[in-house]
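Only one chain comes next, encoded as C-alpha cells, the form predicted alone.
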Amino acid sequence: MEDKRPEWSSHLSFIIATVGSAVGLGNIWRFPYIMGKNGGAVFLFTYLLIIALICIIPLCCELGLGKLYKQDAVKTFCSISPKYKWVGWLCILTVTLIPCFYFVVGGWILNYIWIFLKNQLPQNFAIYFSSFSSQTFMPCFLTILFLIMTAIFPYRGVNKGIEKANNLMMPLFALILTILAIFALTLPGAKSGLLFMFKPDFSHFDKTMILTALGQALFTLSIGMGTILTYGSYMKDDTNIVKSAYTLIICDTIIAITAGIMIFPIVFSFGVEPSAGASLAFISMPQMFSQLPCSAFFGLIFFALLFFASITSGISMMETSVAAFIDNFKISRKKAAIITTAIIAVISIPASLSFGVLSDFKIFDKTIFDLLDYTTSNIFLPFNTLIICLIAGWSIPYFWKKVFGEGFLGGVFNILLKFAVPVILICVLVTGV
C-alpha cells in the first residue's frame, strides 16, 4: 500500500497525462470513420457543440470527485455513502474489461510496426489482416506483450512511471500527427477531403447522428470508467477544475480534428470510402501507404502514432484498476499492477482468439471481442456516467458550488448536472441497448 497519495509534479504534467488518457485509438480511427458515416462536417460541428456544452459536465464531475475525495473510484463513492460502493466497482469492472479487447488491437499495432520496420509488405492487406488476426499464437503473444509494455508504467508509479511515459510519448505523438497531416495536405485529393470535413451537408442532421456524436464524445474523453476521477485524485489542491476540463477538451478536439485532416485527404486521394470502418486502420490505410514513395517510412510512423495513442490510454485504464486494488485491499503498488495484468491477460486471450478458433463461440450473437466492445462502449460507459452525474448532483450537498462556484455558471452547471445531462444520457443508453 502507498503511504501517501501521489501528486502530479506540475499542472502541465497533469494536463499531458489526462490528454494522454483521453487521446486513444478513438481519436485516430474511430472518430474519422464515424464522422465519415454521419455526413462529415455536420457531424463535426454537432460533436464540437456537444463536447463543449454537454460533456464538460460529467468531465468536471469526475475531476471534482477526484480532487475532493483524493481516493480511488470505489472509496470515493463509498465515502459519499456506503450504498454507492457498487458504483465504484462497476467503474473498475468497466475499466478492466475495456483493455481486454483494446490491447488485442494494441497487439495488431505491434505486428504492423514490425512488418513496416522490416519493409516486408504484403500485396493485399485485407487478406493479410484476416490471416494474421485469425492465428492462434502470434496475436495472443503480441496482445500480452503490449499488456506488459503498458503495465510497466503503473507498476513504476505515478511520477516515475505514468508521468514520465506521457511526458515523452505525447510530444512524439503530436509531432508524428502533425507530420502526417501536413503530408496528407500535399496529396491530390486533399481539397475534396477538407470539403467533406468542413463543408456541412445538413441532410445528415437527425437524432441518430446527434446521439452518435454524444456517444463518441463520451468514449473519447474516457468518461464513465473512473480514469478521469483517478487522475483527478492526484491533482494539487490549487488546481482549477473547470479550466483543466476545458483545456482537456480543447486538446482532445484539436487532436481529433488533426486526425481527420490526416485521414480524409489520404482517403479521398485513393478513392476509399470515408466510412470504411475499423478496417480503415489495418487494411485501407496500410494498403494506401504501400502505394506511396517511402511507403515503409509513412506506414511505420502511422503505426507508431497508433502505438503512442493506444499505450497512453492503456496506462490510464490500468492505473484506475491498480489504484482501486491499492486502496481497497491495502496491497503494494507492484502487487496491484501484477494482479491487474493477470486479470486482463486471462480475458484478453479469448478476446484475441475470437477472430480465429473461437470465432464461432458467440454470446447474444456476438464474439467475445465484439461483446466486450459493445457492452462497455454502449452500455457501461453511458450508464456509469449517468449514475455519477445523479450521485454528484443529488447526493453531495452543494457539489456544484465546489466545482463552479456560486455565480451564474455554477447555477447553470447545477441545472445541467441534475436534469439535462441525465435525460440525454438515458437517451444514449436506450439507443445503445
Contents of the next structure:
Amino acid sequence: MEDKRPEWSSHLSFIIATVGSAVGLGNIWRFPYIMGKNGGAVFLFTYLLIIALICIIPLCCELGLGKLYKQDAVKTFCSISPKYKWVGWLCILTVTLIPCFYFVVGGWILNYIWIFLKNQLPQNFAIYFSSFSSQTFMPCFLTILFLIMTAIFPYRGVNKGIEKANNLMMPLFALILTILAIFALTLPGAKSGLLFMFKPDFSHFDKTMILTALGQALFTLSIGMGTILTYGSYMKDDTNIVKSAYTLIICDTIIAITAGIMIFPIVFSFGVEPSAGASLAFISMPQMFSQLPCSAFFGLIFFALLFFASITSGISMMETSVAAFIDNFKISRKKAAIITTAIIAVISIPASLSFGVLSDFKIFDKTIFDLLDYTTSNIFLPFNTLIICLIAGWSIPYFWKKVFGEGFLGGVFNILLKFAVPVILICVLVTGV
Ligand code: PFF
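The form predicted together with ligand PFF is what I want next, because the block you gave corresponds to the form predicted alone; please supply it.
The complete assembly is shown below, putting the previous chain first.
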C-alpha cells in the first residue's frame, strides 16, 4: 500500500512521461515499416486523420477517468460499477502480455548495442540476426536483463523512478533522433525518401490500410490498456485534459514522422525495399550503418534511440500492473514490482524461444511471440478501447461535460464518443478477428 497517491511534480513531467509511454518501438520500428508496406504518403495522411479525429476520444476518456477517479484501472472501473471490474482486469491482462513480446525486442536491442560498442560487426546482418534470435540462452538472458532494467523504475516509485527516467531519457531520445534525421537528409536518397513519404499514391487506399492505420494509432498512443488512465491518475487537478491529449498526439506524431524522415532517405540511398518489414531495424538498418565511415557511432546511437524509446514505454506498461497490484492486493510498491517482473519473465521466455527451439510450437498457426503480438494489438486493444468508450459514454452521467466542456466542441465529442468511435472500433474488431 502507498500512504498517499503519488502525483507528478509538474505538468511538464506528466507530459514527458505520457509522451515517453506513447513513443516507443511503435514509432521508430513499427510505424516506418507499416507505412512502407502501405504505400507511404496515403497511409500517413489517413493515419493523421484517424489520430486527430478518432483516437483523441478514447485518449481523453482514459485521461478523464484517471483524473476523475484517481485510482488504478481496476478500482476505477469498479468504482463506476462493481459489474465493470472485469474491464479493469482485462486492461491489466493486456498490459501484462504486451511486455512479454515487447521486451524480447528490447533484448535484441541490448545485443545490438553491445556489438556496435565492441565494433565487431558481422558481414551479413540477415544471417547474423536469424542465428542470434534463434539461440536459446542469450536472447532469453537479454530479455530478462531488459525486463529488470525497466522494472527498477516502477520499483523506485513515480517521482524517484518513473519521472526521473523519463526526464533524463526523453531529451536524449529527441537529440539522437534529430541528429540521425539531419544526417539522413544529407544522403543522396533523401529526395526519393521524402517523396515516398509525402507524395500520395492513391492505389494503396483500401479498407485494410485504414484498419491497419487505426490499429497502429491505438498501439502507439498506448490506448486501451489502462496505461494512460494510470498516468492520468497521478496528474494534478488543474490539468486540462483535451489540451494534454492534443499535446501528446502532436508529440507522438511528430516523432513518428521524424522517424520516417530518418529511415526512408537511408533506405532509398542504399537501395533497400521500403516495405522490408520488421527486419528493417535489425537487418537493413545495421547493414547500411556498417557501410558508413563511422559505422560504430551511427549504429550505436540508432540502437540507443530504440533503447530509450522502448524502455520508457516499458516502464509505463509495468507501472499500470504495479499500480493495480498495490491498490487491489494492498501490498507494497516493491512487492508489486517484483510480482509483475516475475509474471512477465515467465511468459517472455517462451516468447523469446519462439524464434528458436519453440519455432514449431504453434497455436492457431502462430508462434507464441506472434500470438501475443496479434491478440493484444488486433483484439484486446480495440476491444478494450470499445468497452472503455461505451462505459465512459453511457454509464457515467455527464462524463463528456466533465472532460470536454459544454460548448459546441463538447457536443461533437459526445456524439463521437457515444456513436461514431464505437461503430468504427466494432469494424476494426470484426476485421481483426
Ligand atoms: N505506445 C508504445 C509504442 O508505440 O511502442 C507501446 C505501448 C506502450 C503499448 C505502453 C502499451 C503500453 F502500455
